[in-house]
Every structure is written in structure tokens, then in C-alpha cells.
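Given as C-alpha cells, the chain that follows is alone and in the form predicted on its own.
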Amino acid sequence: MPQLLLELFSEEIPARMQAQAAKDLERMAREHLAAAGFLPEALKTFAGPRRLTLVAEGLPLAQADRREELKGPRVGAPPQAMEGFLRKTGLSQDQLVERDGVYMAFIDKKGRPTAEIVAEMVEAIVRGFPWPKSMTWGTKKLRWVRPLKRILCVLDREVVPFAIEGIPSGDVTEGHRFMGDGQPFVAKDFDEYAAGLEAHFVVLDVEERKQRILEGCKTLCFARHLELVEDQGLLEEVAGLAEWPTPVLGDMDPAFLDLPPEVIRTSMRTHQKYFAVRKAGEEGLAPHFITIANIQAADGGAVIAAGNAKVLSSRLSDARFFWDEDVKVGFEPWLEKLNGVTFHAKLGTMAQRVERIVALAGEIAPLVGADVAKTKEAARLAKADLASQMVGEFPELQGIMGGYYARQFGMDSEIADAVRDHYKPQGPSDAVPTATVSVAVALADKLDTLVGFFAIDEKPTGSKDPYALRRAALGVIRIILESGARIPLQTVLARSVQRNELKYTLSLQAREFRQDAPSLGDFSVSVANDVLAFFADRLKVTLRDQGKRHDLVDAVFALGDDDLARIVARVEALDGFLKTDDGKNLLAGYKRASNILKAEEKKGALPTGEPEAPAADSAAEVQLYDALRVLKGPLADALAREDFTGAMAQLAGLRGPVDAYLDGVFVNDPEHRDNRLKTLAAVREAMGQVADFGLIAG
């Protein structure tokens, strides 16, 4: 069946926009084709520095004839409704069909040529394309990311004729700006198009460009006994900057290697888009770099490398100046500057935030086994480098530079490490801090962020999370779980709210404007509960990625526990238990018992107290009564030792007695009703010490 080939050729498309542009082009094309009744056998898009390309396989040459069914007003509806529907359909009332009291219109439409539909589709896509930023030019009636130069649109090897603001469609495109000999070439299908681009020095597929870059870099490194410092983010970016990417190895002045390697890499990456390299098998950086040229130079890139080396030397000279100036100043003047830096209009200055982090870190330190004095000092210094010249130039080095400066000034290594690591983890692939002082400061930093923004009601909504609170919560969860820290979050969070004088003011203001405003104590508990619920949601995401069920998190959180390490241990034990036959059947028995209790509760208050020993002739009652009595001590002991797997094993002993009881005992017997309800309540209470089984699906 026919193939559709579309290329939108323009001036340079920013690399950061290309991946999403390819997705948007595919989405919009699928939507338009589906609306016309087309379902292509395959559809793929490509994005590069100067072109967006789409190829769709298996389209018919014409749309099939079809009948549209339109639902109209109900029989007996006001005349105005009927008149509007008739105008919309172009029919008379006697042409309508009555169905189930509603008028229906059936309109036969003859299929249109696919070329007409494609022409309309392309114009709609071009005029409605969702570029994050775009520009107008020429007649100023057309917006595109950069000036649109050509439109190639071919269906079944024939040009689809149309024009958009004076740009006609055709079957001609062009290759590389410099190496493509400046001669356009004809492409009537995708095979001709791809072959033509390659012959004119354009690599169409971004994945192929990335592979070409990586292989070229590694080949250059191997020849010089070097290793590439891989950088996935930089690879993604440079693959969008060059149509014919050609790695070139250059040399840098070795004198700059005494700068922190992160400074060198950031200078290379941020300003010049260079890859760093190191000597094979060694730590640190080598005095070389790899740049990705967009041409294959006759001299092997020698001139390119020399020019880039000069630029890099200038950048690194600036970095050395920042370093030298910063070490003349030190932490105390930087801390003073933080008094003039606003963290958030409702949360005060950065200096006030530092005070909160110091107090919170001091409270967390004993809980994780950290030295309190070192922890407070590390927390006090953690944000100071924000006022340094180096971080002013390279914001991504915040924390990292603080750690280097702390060592430069001879500070304790634990303090320096905590300053360096307190932002970690900044993503799922980032390592978490492990040293106790670093753990305490990192937790304090993230918990203060969460408490502050929840207190001023700046919570994430939908896909919007401008203050990265989800990342902060996931960071707390990872640190606690990987370090085994035992943090009573409810208490720590509530104290954090109360400690913040600004939030006292917010609470007082709330009381002035609302009669039902909470007291300050209630306010702190409310914020803490909101943050805990947020942790529960994030923990579900974490455990779901590990294959755990989200309802188990709800079942454990319902106990009111705020120790994440203990919660996860319960969830893991519960998950394992419910995968056994004993667990599945006991859960079913719990739900049956719980349903009986709920039904009886509607009739009036349930009897309270411990069940009494049943008559000896009621074997099922005796068996369950004895099982509950035997279970009590071992279950309490296992829970006290936090042996949740052992606790589940104890509960497993209830399976047989509960099944026999529910199958063989008439609970609502008037003579024994109260005692039998007490027995079922005892089952629910025993199981409720481990989790709220009522919240578990199944």
C-alpha cells in the first residue's frame, strides 16, 4: 500500500526541543489520520538539527465511503432545538429517523482522495505545532521554531500539492549545510530519502547519531590509552547539534588539572559541549577533551581541536579566577550574604532557612548516630557556597564546591562530605549519602523543604511540581531505607513546623480571617499529617517499582506508624505472607469476619471485652478460642522484636481455626451472639496489629 513521506526543513532546531518535536509530530499525525479513518501499518518520526521527518506505511489512496450517525433532539423537544439540528445536518425533518425517542440523522459521505486529507493535515500540523518557543518571519503569519525553508510531501511517489504561506510542497530536499555540495536532491519515497541524506552527509536517526558519537569517541580514546567520561545528557544534546557528528580529540593545558574535576567537566560541558576523558584505569581527568564537529575535516580536525583548546583555556582561566577569589573570602562572609537572599517570599531568607536546617539536623543527628556538633556545623555551612563566585557561574556545582572549599579551609572531612552530599540524591540514579553526618544534614534539608512548602499550601498538583517536592520526598525515602535510619517522622515534622516562626505568623493570620482556623498545635499536626500522606504516596511509587502492591502500603500506613524503615519491613513481610495459601485464605476469612461485624454494628453497638471460653461441645469455637489465646504472647513478642515475618507466621496459625469457625458456627444464635461477636472482633484485632487487612484488595 502507498507510503507517505513528509519532511519539514528549517533553520537549526534547538537540540533540547528535538525529541519532543518528534513525539508531537507523530501524535498529531496519528490523530489527524485517525480522524479521517486511516490506520497506518507503521508510522515513525525523526528529528534532527534542521529537519522533522515522518514516514507512514500502508495508507490507502482514497478514503472509504462512510455513513455518519448524528444524535439529535428528543421527540417533542422545543422547535428551536430541531431547527438547529436540521441546519447542522442540512437535512429536512422527514429525512430523520426516530430511535428510542430520539431523532437520528444518517449522512452518507463519499470518501476523499488521501492526498487532499494529507495536505490539510500538514497545514494543520504546521500551524498548530506546540513548540515551547517559536518565531515569525516573512509575512509574519506563520510561526515555527526557526524559519521554515522547504516542505517535502510525497504520497505513493507523487507530490501532494499544497503551499503554506508561500512555501510549496515538493519532492526535493537538501543534505548537509557544508558537506552536502549545496545541491538539492529528489526523494520520492523513504528509501530514496534516507539514501540521499547519507550520500549528502546527514545521519537521519538520532539513535544512529548517538552510536556514531560514542563509537568515534571510544576509538579516539583507545588510540591514546584514554577512557571516555560518559555523559548521557551531553550525548543527547550533541546528537541534536550535528547532522554528521565527527568526534575530534583536543589537548588542554595540564596546569588546569589542579582545579576540581567537577569544575573542569562543567566548563567543558556547559559552555563548550565537550566530553572529558581520563587515563585508562586511573582516577581524575586527563589533559584532553573530545569535541563533536559537524564536518569531516581534511586535516583530521587538527584546526578544530586547536581552536577549541584556546576557547577552553579561556573558560578554565575564568574558573581559576573564581576559585582564587572564593578562597580569599571564605564561609563567614558568604553566610552573611545569605541574609539578603530570599528563599521564598512566604518562607523568609536563605539565612533563616539555614537556621531551620541547623536545628532540624541537630534533632536528627542522635537518631542516625551522628555527632551533633559536627552535624550542626555542616548544616550551618551547607548553603554558604550559594554566595560564592564559582556557584554563581555554575549553579549545578552547589554543594560540590562547598565541600571543596571546606577541605581547602582545613575543616573536618565529615563536615566537608556532608556539605558536598546534602543535596543527594538528586534523581533515581544518584547515590544516597551514607556517612551519618551527611545523612542527618541531607534529611534535614529535604524535610525542611517539604514542611515549608506544605505549610504555605504550595503542594504538587497533577504534573506540576515547581519546587521538586516529589523528588525531595523520594530522596528522604531512599536515604532512610538505604541507611536503615529510624526516624519518627510525625514528631520531627510537627516540631519543624512549630520551630518556624514564619509559620506561627501564617497560623495567626489564618485565625484572623477564619473563625474555624486551627490552633498552632493543630496546625503543626495537620501539616505533618499532610507530609506523611505525601510520603505514603511516594513510597507506593518506590515499592511498586520493586513489584510490591500499593494497597499493602495503605494497609500498613493505616496503623499510624511513621517509621519508614519499619513500614517497609511490614509491607515486605505482608507481601510474602499474602502470596502463600495461608495468607490468601486468612485474608478471605478476615473479610468474612469483618463483614459480619460491620453488618451487626449497623444494628447497634457491638459487645466489647474479651471473649469467654465457649462450651466444650462447640469444637470450632473452642479451637479458635484456644488459637487466639496461644497466639497472643508470641505475636506480641514478634512485633516487639520487629520480626514481621515471624508475626505473619504466627497469624498463619489462625487460618484453619478461622475457616472452621466461619463454616461451622452460627454467629447470630441469640444465646451465644455476644460472645461469638467478641471472638470475631478478637480475630480482627489480632490481625490488625500487623496491618489493616480491610484495606487489602482480594
The other form holds:
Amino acid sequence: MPQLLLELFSEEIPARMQAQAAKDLERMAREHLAAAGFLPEALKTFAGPRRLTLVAEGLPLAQADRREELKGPRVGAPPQAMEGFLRKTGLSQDQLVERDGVYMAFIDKKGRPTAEIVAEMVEAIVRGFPWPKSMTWGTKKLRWVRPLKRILCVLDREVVPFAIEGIPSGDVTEGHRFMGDGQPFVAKDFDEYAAGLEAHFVVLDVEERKQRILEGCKTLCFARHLELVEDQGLLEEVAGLAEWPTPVLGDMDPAFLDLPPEVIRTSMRTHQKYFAVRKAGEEGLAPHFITIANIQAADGGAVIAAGNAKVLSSRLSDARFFWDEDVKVGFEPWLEKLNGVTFHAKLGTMAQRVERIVALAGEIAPLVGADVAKTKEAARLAKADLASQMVGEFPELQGIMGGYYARQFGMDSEIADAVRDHYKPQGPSDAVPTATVSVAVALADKLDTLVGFFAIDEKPTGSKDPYALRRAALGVIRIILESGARIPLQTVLARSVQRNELKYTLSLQAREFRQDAPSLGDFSVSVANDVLAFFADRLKVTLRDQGKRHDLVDAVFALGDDDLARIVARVEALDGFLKTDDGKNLLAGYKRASNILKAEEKKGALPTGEPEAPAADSAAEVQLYDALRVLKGPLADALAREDFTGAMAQLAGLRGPVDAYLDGVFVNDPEHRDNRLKTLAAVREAMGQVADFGLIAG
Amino acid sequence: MLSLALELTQGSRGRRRSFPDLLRSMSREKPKSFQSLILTLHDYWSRQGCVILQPHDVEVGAGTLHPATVLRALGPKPWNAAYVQPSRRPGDGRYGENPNRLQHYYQYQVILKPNPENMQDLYLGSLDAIGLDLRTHDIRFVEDDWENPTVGAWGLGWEVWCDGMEVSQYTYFQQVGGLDVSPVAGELTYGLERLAMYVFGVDNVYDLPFNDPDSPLGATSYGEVFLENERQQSEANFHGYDVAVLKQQFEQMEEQVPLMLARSYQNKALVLPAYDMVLKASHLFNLMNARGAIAVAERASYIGRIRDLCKLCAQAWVDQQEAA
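Return the structure block for the form predicted in complex with the partner chain; the form predicted on its own was the one displayed.
All chains and molecules follow, beginning with the one already shown.
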């Protein structure tokens, strides 16, 4: 079956856009082909520094001929309807067929040549490609990420003829910019294309480029007893910057090794896109780097290594300059500067944010067993490094530099660690802080962010989360769960709003959207509840990722608890319980009981009060009555101990009696209705102490 | 319409000359000094058909601000020019004590409008001309979207790296003065001192050979030409200028721009003098900034004021170009 090969050859495509471009090209091509009735046997796309490539196998050379059936007017319909239908189909009435009282038109459609469809498809893809940023060039109106130079488009070894704004399709492309003969070459199918690129020093597949980089780095390292400091993000980026990636090892002046390793690595990575290396089996960095060149130079890369080493030296000299200047300044002047740094127009300056974090951290400290004075001091210092020169240059070193500078100034090591770690965790793979002072400051940092943005109604919506509030909430959840910290979040959050509400600039406008919360107290509770609900949502995502049922989170949150550690313990116990036979059946029993209660509730208010002892001859009633009575004390004890597995075990004892009761007792017996409803309500209430079983699916 | 540069670089068969073809046609005489680097670039871009201009005589912070780029990028007419522009960044003064940083330095600027199809190859040819062997050095085009908020300009392009060092900025202008650039102008900026330091293997800018080191009249270094200037200007930038005077001058310039634009000669608003005033205002702002007289919160508003003036000029210029 014929093969389609398409290459869009352009000037250098930003590395960060390439992976998505390959996906978009594949998606758009599949959609267009499917719309034309084609289902290629295989379709693969590639993206690199200068080209997007698509190869589709197993396309027919033309669409199949089709017979279209069109339903027309009913027999006896007004003549206008028939006229319209004939106009639309281009047929005459005697060509229509009557079927079940309706006129039908059958139109034979000749399949179009695939080449025609491909030509339209390529034009539509090129004109509609979703580049994050695109441009025009020269006198053209066409937009592409950078100037588009060539379009190679062959179907079954024949050029698919078309032109887009003066760029004609063809069967010619180019290889590497500098290596090889530099002459364009012809490729009529994918095999010729791949062979041509290889001969012209281009590695088409990004996975192969990455492989080549890693293997090259490892070979260089091995010879010198070094180890590559792996960096996946950097690898992805450099694989998009070279068509013939060639690792070159260079030397760094060892005198720079007294800079913090994070500074060296960040300088290497952000400015120069170098990999760092360390001595095999050792911790610190080695005085070398690896750059990924785009050419295999005739001199083995000696000039490239020397040039890059020089650039790195001047970069690291800058970093040392920042360090030297910073240690001359110190925390207090930086804190002063934070008065002039806006955090958010409606949330005041960074200095005001620091005040809020200090207050929150001071409140959290005793709850997590941290020294209050140290915690408040750490919180006060945590953001100071934002005003340092080093963080100005390398924003990703925020916190890390604060930690180094705190140590440099001889501050308490718990404080220095908390300054360093308070941004953690910065993503799902980042570790959470465990030291108590760090835990308190890290929580305060994130809770202030959440409270603040919720108070000014800047909640995340859909895929938009500009202030990374989801990450902050997940961070709080992870810190609390991993440290087992017990924090009454509702109270802490509401108090934080109350404390700061008047300081939020535009606070009145901020409150306007909460018509339901006229007083400050109502407002703070309303914000706190929103944040809690947000935690519930995040928790569901976390538990779902762990393979747990997320409806259980709702069932537990409905109890109104705001202690995440306790909530999760409950969810876990509930999850375990519902996996047992007892759990499943008791849930079913609960639903039956609760349905009866709901149905009866519609007729009028349910009777209230404790059920009375049933007649001794009604075994099922006695059994349940006794079970409920026996359950009471131990259930309360287990809940008080927060032994939720124990509490579930107690509930398990209800299963048999509840089943027997529901199967054997006629609740609406006029004589016993009140007491029986009270019994069912007692079941619902007992179970409701553990979770709202009514919110559990199943 | 084809630009001159494009016509000159197209072969007689109309086929675009590939990069190695260009290389083979180059002379291999390598520059030996700062000034011969400039002369080589002048010679190269002159051979591509560019108008070789001299610097604009108003202080500017970057070569882009020369009216030959900011204004000529706008409007429908083709324009191909190259020039050296002394650039002043008062805040970068280091009293001649930093080997890499200057408050007065040179940028080499090329503008090709509309950008020819083979502009990247032309650019690479210029690197070869100044002595960078493209089969030994590692040249890469790294995404860098250029933006100059003071003139309301932006474009897409790259920083060009040579062995990890940024040697040029390469931009396809999309907007200037808030107006679409159509046809698109391609802009190249070479930081001359940095490039020269790399080509000549010099670690301190003041050690750069300014003229031919073997000159019969004696060698002159960059430091001999500019070190004293860096010292005195640094002191003036950081301590010498009277802030009140700068502020007053800024406000006067700001006031004058619309007045100048309201005047006309032969039915044309006086855009060119008005734009010079915008440049002066911009430089006065840079001086105030270096003197530490601009609070963080004021910065954006000053930049906005200059941008508004620039937009007035840009619009008036485009109107004239389109009327012509």
C-alpha cells in the first residue's frame, strides 16, 4: 500500500516547542485523513531543530467510490419540499426511489484521488498549526514558527503537487547546515529520506538524538572517571538544539568549585545548557562540563571546548560577583527592599506577605512541635533572598540561596534549613520538608498563598492556574500527610483571613463577590470553606492517583472535619472496609435503610428519639436493637482514639442484624412504625459517625 | 518587490546559492583588529548590497534605535542597510574596572527589509568573513524572542551562539512602535567588542587591538582609546549628572515631541526631528535610572511615556510612507 511522506523544513524551531509540534502534526493529520475516510496502517511524526516530518503507511491512492443515501420528503408532501430536495440533489423526480413512504435519493460519489486530499490536508495543517507563537516573514502573509523554507510531500514516490504562498511542494530536502556536502537531496519515500538524512548528518528521531547524547556523555565521562549529573529537562532541550548532537567535554576552572553546586549547575544549565559532571562515586561537582555541539568538528572539538570553557568562566565570575556582593548586603537590607516589591496588586507587597506568613507560621509551629520563636524568625527571613542579586539572576535558586546565605551569616541551622526548604515540595517528585521548623514555614507559605488568592477570587479555573494554587494545595496535603501534622485547617485559614483582611488592598472589592458574607467573620469562614473544598478536590486527585476511590473523600469530608491527617485515615479505613464482604453488604443495607427513611420523610417529619426495646418475640428486631446498644460505647471509644479501622470493625457487627431486619421486618406496620423508623435512623446515625455512607457510590 | 540583497545573491539560474557555495566565494583574509573587524563587516554587507551608514548622532541605548532601523522598518518600502552604532547604557558603567562591561560600546546593525529568503545564509557568511570557521566552531540558533518595550517593538528570532557565546541577535521584526511591520524586516545585531574578544582570543576588552598590531605607526589598544572615557563617564553617570536637570530635560523633550509632530514641512509632519527628541528622552531616562533616581514603581510608567511618544512618531512615519 502507498506511503505518504511529508516534511516541513524551516529555520530553527524553538526546542521547547518541538515535542508538542510532533504531537499536533500527528493529531491533525489523523483527523484530516479520518475525515476523508482513510485509516493509515501506521502514522508517525518527528520533530527536530529544522523539520517536522510525517510518514503514513498504507494509504490507498484514491478514496473508495461511495453511494450516498439521502432521505427526501414523504410521499404526498407539499411540492415545495420536493422541489427543494431535487435542487439539493441535482436529480429529477423519476430518479428517486420510494421506500416506506419516503422518497430516497441514491447518489454515486466517485472517490477522490488521495493526492488531492493530501494537498488540501497539508495546506490546512500549515495554515492552522497551533504554534504557541508564530510569525510572518518577508512579504508573505503565511504564519509559521520561523520562516518555512521547503515542503517535501511524496505519495507513493510521486510528488503531491501544490504550493502554499509560493512555497512549492517537492521531493527535495536538505541535511545538516554545516556538515557534509551541504547539497539538497531527493527523497521519494521514507527509506530514501532516512538514508539521505543520515548521510547528511541529521538524526531524525528525537529519541535517537537523546540516546546519542547520553551515550556520548557517558563515553566521555568513563574515560575520565567522571559521572554525568543527569538532567532530563536539559536533555530534552539540547536534543532540540542540534541535528547532529555531539557531546564535547570542557574544563572549568577548579577555583569556582567553592561556589554552591546549585549555583554552578544552574549557571551551566540556564545560561549555557551544559551538563555538570561529578567524580565517579562522589558527591560534589568535578571541574568539567559537557556541552552538546551541533557538529563533529575536524579538530575533535578542541576549539569548541576551549571557547565554551571561556564563556563558562565569565558566567561563573558573574555568579561569584553576585555571591560576593550579596554577602556584603545581608538579610535586613533585603527585607527592607521587599517593601518595594509587589506580590500581587490586590495582596500587597512582598513585605506584607512576609508578615502574614510569620503570623501563620507562628500559629502552626506549636501544632507541629516546632520552636515558635525559631519558626517565626525563619518565616521572617524566608523571602529575603528574593532581593539578592543571585536570585535576581537565577530565580530558580530562591530559597536555596537564602539557606546558603543564612548559613554564611552564622544563623541557626534549623532556621537556615527552613529558609532553604520552605518552597518544597515544588512538584510531585520533589521531597517534602520533615524538620519541624521547615514544616511550619512551608505550610504557612502555601496556606498564605491559597488564602490570599481565594480571598480575592483568583481561583484556578479549568486548565488555568496562573498562581500554581493546585501545586500549593497538593504541597500542603503532602506535608501534612507525611509529617502527620494535626492542623485544624478551617480555624487556621479563617483566622488568617480575619487577621489580614483589612490589609488586602481593595478588600472591599474583594468581598463584593461574596454577597452572602456581609460581615468579616462570614467572609473569613466563607473563604476558609472554599479553600477546604479545594483541598478536598486535590485530595481526591491524590487518592485517585493512588488507586483509591475518590467518592470516599466526599463521604468523609461531609462530616465537616478539617484535619487532613484524620480525613485521610478515615478514607483509608473506609476504603479497606468497603473491600470486605461485611462492608459491601452493610453499605447496601445502609442504602436500603436510608431509602426507607427518605421515603417516609416525604410523608412527614420522622419520629425522633431513641428506639425503645422491641417485643421479645421479634428476633430480628431484638438482634438489631441489641447490636446498636452494644455498638455504642466501643464505637465512640474507637472514634475517640481515631482508630477508624476499629470503628469499621464495630460497624461490621451491624451487617448481619441490619440484613435480617430489612429482610424480616415490615417497617410500616402501623402499630410499630415509629419505633422501627427510630431504629433505622439509629443505624444511619451510628454509621454517620464514621462517614456519610449516602455519598458513597455502589 | 525583490530586495537588492536578494537579487545580488541569487545565481544566474535563479537557484538560491547554498551556504557552502557562498563560503567558496569568500575571500579568506581574516581581520586582525577591532577596526578591521568592522571594516570586514562593512565590506561584506556592502557586497550584499546594503547601504553602509554611519552612526546616528544622538545617544541611543542600542543600535536598533537608530532611525535607520526603528523608522525604516515601518512602511512598505524596501530598505537594506548596515551601520555601526555607539550604544550608551549608563548603568553598565564600571569605571573601566570590569573586563566585559562598558557603558559605551559598539553594536553592528544590519536591517534587511523585506528579509531575503536566504538571510540566515547571508548571516553565516558574515561570520565566516570575520574569521570564524563554521566547520570548527559550534554555531547554534537558540530561541530568543526580542522585545524592546521603550519603542513598542518585538520580533521572533534567536540568539546566535558560537561555542556557547552569544555573538548576535537575529530577529524578524513583527511590530515596531506598536504597528505591524509589513513586509517583515530582518534585523541582525552583533555585539562588536564581545565578538572581537572572541575572535582575537582576548580576555579583557581594554586589551583588544584597536588597529593592526603590526602597524608601522604603532599598535593602539581599545583601552588606549576608551579607558579614560569609561572612567569619566561612569563617574558622571553615577554621580555627576544633576537629577533635577535631567528630569526637567526629560519633561521638556516629552512636551516637545507632539509639538514637533504638529509642525510640518511640505505637508509632512516633522517626524525625524520628533523621533530624535524621543531618543533624547530615552537617554535622559537611562541617565536618571543610573543615578538611582527612578523608583521601581515609577519605572514602568516612564517606559510607557517613552513608548507613547515613540508610537506617535511611528504612526506619523507610516502615514508619510504610505502617502508617498
